[in-house]
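Only one chain comes next, encoded as structure tokens, the form predicted on its own.
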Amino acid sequence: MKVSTNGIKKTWRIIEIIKWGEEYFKLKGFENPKQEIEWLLCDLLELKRIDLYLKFEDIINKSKLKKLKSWIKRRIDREPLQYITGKVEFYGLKFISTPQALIPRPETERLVDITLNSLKKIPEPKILEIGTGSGCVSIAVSNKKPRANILSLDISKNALELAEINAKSNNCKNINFLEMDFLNEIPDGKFDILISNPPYIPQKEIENIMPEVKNYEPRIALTDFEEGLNFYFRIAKVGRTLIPNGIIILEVGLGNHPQKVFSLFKEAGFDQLELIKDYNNNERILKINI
């Protein structure tokens, strides 16, 4: 099979596409070539992976072959799968995914876990999220805490428009989205909990990250264009004002970033700090009790 317009033969079975796709993605240097074509086919045909092999003799029609061909071309350019298919699953919910916001990642589900666990004894919590992006964190929390009152901030109007679409599609009615530059402004009111997965990649490290991230995801959602600590400094500065007797829960980066953020809050006078590991055994969440 060729990816060129004239190269697709008249009929292709699922199993033939899988075999061809694995070889093609391998040739193009992908680390998990079989997984690449399986992912694309699952989204294209709206099947689970196991169903691809249960229906391996099924023929893919011409319109879907054409769509698959365009998807493969985009994936070869290292465009993220989630932007190609326009959708992603996070915390068991479906989200629209576009280049207007960071792609929801499985690692961030840990942020939701810890937030929900911290809210068990608060029936109607007031929640503030900084940098909502696609809205995935607030929407996941809202799904489990429908009586919560959630305010979700972002500096990007485009990201907020996407977040509102995702909230509506997931039937969330208790989230208010607000455009705000949190580094220079703070919202009115007091909250029980502040949650955030802020831009934390240092500017000097951006060029070394994988092309799917560097070349496609919004730079403003990845880095603060400095050392990756600006949002943490800001939260440490205004946290007691916004969350006078509550909890701050933050996602942090890899390497020495967690310890840098921990030290930053320690030096700011916070003494009830806990670094929590994700399911890959990396310290990725900092929980601060005020």
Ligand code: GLN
Given for the second form:
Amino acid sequence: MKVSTNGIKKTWRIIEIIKWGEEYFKLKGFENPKQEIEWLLCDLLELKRIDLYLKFEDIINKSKLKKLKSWIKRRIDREPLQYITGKVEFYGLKFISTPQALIPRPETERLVDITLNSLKKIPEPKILEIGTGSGCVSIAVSNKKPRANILSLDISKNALELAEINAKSNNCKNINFLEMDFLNEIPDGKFDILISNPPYIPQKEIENIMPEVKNYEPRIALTDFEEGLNFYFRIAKVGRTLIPNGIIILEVGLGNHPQKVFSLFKEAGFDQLELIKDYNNNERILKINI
Ligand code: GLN
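Would you mind generating the form predicted together with glutamine (GLN) now that we have the form predicted on its own?
Next comes the full complex, and the chain you just saw is listed first.
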């Protein structure tokens, strides 16, 4: 954003910023340059995309411009939009998003869908979530199942701190958050259902993922630093103790990952297994009836 030639600071209208931003993000090699500037503006001005164009002549005030400038700089460095604005929507609810935890993904909404579907006949289910991160999955389930009793584990204090904030802002009163290293410990009690979107990216694939993910999201939430199967092995090992008669619902990765997880459970003696597709026709959820 430059100063005009006569030395007087130029005023910037929404439409001028969109045009300038589109060019700038394009120059910097972004795939959807217009979308980048639109998203930042929508958040900055608290407007819907359509309103940006209805109010395209509006002038952006100085302090907003300053904020936008710093946001653009961060985005150019490939920081994810959700960390820049600090917000994300998941399952129709609003969440705070910080580098303390993984950014909730739209794909993971499928995990919530299947969980809620499976709980239709249980009015007060006992639910265990492994690796709650931002808390998005447990909070979305809690929102639709206020009489459930939810225990949400994470090894990361940082993540749990964020999850607690998100639970509070979404008015959830039925979740207990607990710091635990699930690979080495298990919680007390029996549950009706275990749900998890565990760290499943194999360590050797981390280098090839997009910079937004690789450089900004907590590594511990992305990978188990091995083959991306450790959490599934652990769940297969302790699942029957924790959920003697219930259901396990797990998110799985792409490529041959779903099949690997399926085989792992099969070999551990589980025989009621179902791989469920997402809306992109990828198998992304494994449902196991014990
Ligand atoms: N449960 C959280 C989510 O689905 C965190 C998952 C994780 O950290 N692997 O976004």
